[in-house]
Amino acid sequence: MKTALVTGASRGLGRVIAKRLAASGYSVGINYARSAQGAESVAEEIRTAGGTAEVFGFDVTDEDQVQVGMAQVLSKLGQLDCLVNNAIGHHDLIPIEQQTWEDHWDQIKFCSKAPVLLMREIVGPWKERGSGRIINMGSEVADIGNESFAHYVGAKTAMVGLTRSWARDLGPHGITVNLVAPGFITVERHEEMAKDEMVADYLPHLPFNRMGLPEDIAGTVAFLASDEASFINGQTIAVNGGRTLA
């Protein structure tokens, strides 16, 4: 059975993903750093529906919580197939004359040290075995560059950069890195927002009638993990129903 580590997996899309990849046959490794009720929620709904799954708490920002999980991880799963780097700080608007390093800093460590600390502890075997999948989660705003979120903006555009170097330098070991773009996708996190004033506003750019779904999400993360996409390397693969098809 292959396997697969979900980071940020306890809600929101990394939930959705996690019960995917179970759902096509993977042994998945559930990864949080605050919620652990809600991660061994997920196992759980994983173990009912007949799949595997397992629960690994630390923060992927940290190196030596890294270390320390990833042994774990490791340990308990056998070997790892699959690494989905999903997991992302809060992140607000903030007018631009308002924004601080630091705040630049919270979605950078998310999104380029993250990936960095996790793939150090699994690429050597990996190259050594010849096989590997490195999906990572990025957004739409890196093409539309939206105006008070340069911080989450430039993060997850570095995020873009970093796949396609990846892709150059571990692709001759048989190792693809590619990097799914949601659009907007309501999850827990918008519960407290103007959730239906935001679909209003964001509809309107969509050629489909519907906003997009965690499953459009989950569906193409679990493509790009199958054996069907051992070709597709260093791609962005926007999901977000052509909002950026201009």
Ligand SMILES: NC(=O)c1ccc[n+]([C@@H]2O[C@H](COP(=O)([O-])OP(=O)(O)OC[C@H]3O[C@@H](n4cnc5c(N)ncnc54)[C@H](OP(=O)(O)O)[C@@H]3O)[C@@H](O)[C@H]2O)c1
Contents of the next structure:
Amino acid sequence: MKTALVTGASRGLGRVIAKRLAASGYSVGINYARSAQGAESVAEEIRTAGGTAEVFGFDVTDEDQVQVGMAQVLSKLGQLDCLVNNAIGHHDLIPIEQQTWEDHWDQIKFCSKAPVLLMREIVGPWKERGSGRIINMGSEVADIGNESFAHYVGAKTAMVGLTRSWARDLGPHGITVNLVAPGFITVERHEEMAKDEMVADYLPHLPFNRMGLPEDIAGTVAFLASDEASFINGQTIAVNGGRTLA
Ligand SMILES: NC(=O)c1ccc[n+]([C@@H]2O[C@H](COP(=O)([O-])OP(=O)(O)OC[C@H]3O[C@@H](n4cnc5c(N)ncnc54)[C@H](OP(=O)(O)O)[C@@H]3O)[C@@H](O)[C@H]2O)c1
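Right, and the form predicted in complex with the named molecule of this protein, after the form predicted on its own?
Let us now look at the entire complex, which starts with that chain.
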């Protein structure tokens, strides 16, 4: 059975991605930092549907925790076939005058540091074996450059560069690295925000008559993880109904 680790899968897009990969036949590692209950409920949903899942609580931005956590992942799941770098912390808008280096670093920790820490735990055996999939969760904001959002936009843009460079490093070893760039997709956390207003502001920018769904993102991740996508490498796949068409 193929195996996948989805970081930040206790809720939001990660939760749906984990369920989708499980439905595609993967034994899935559900990573979380704080929401143990959420992560357990995702694993339970997967098991109830006949799939296989294990829960792994560790902070993907902490080097020591990643080393210990990944040792547990590899011991329980066996060698990974697919890593989905999905976890993200809070990323509220911050007016430019108030942005600090720490605000930027907080995002870089998720978009560069965590993927690097995780990659280091798997890349050696993957190169020897000659296969593996890394799927990074970017964002359309890297194309849009949203105002008061440079901390998040910059970090997500760095992730595009990292994806492209790793694709060259690892492609010769049969490993693909791609990035999925979602548009605005409402998830659980938006329930506490002005969700309806946010949707009303966003929808007119779409050359499409509906919002994107977590399943749109999860389906793209599952495709990139599949054998059919074995010749796709270093690409950014926008999943936003055409929001970033020139
Ligand atoms: N939703 C959108 O509109 C949208 C649009 C474009 C791109 N994206 C990208 O898609 C990805 C998922 O977004 P989302 O909206 O689903 O986020 P979300 O609902 O905020 O979920 C974030 C997940 O990350 C986990 N997490 C937070 N800090 C962590 C840490 N230090 N270590 C491990 N896990 C941690 C959270 O678990 P805990 O609760 O346990 O901390 C949670 O499971 C992100 O990369 C985001 O940038 C989302």
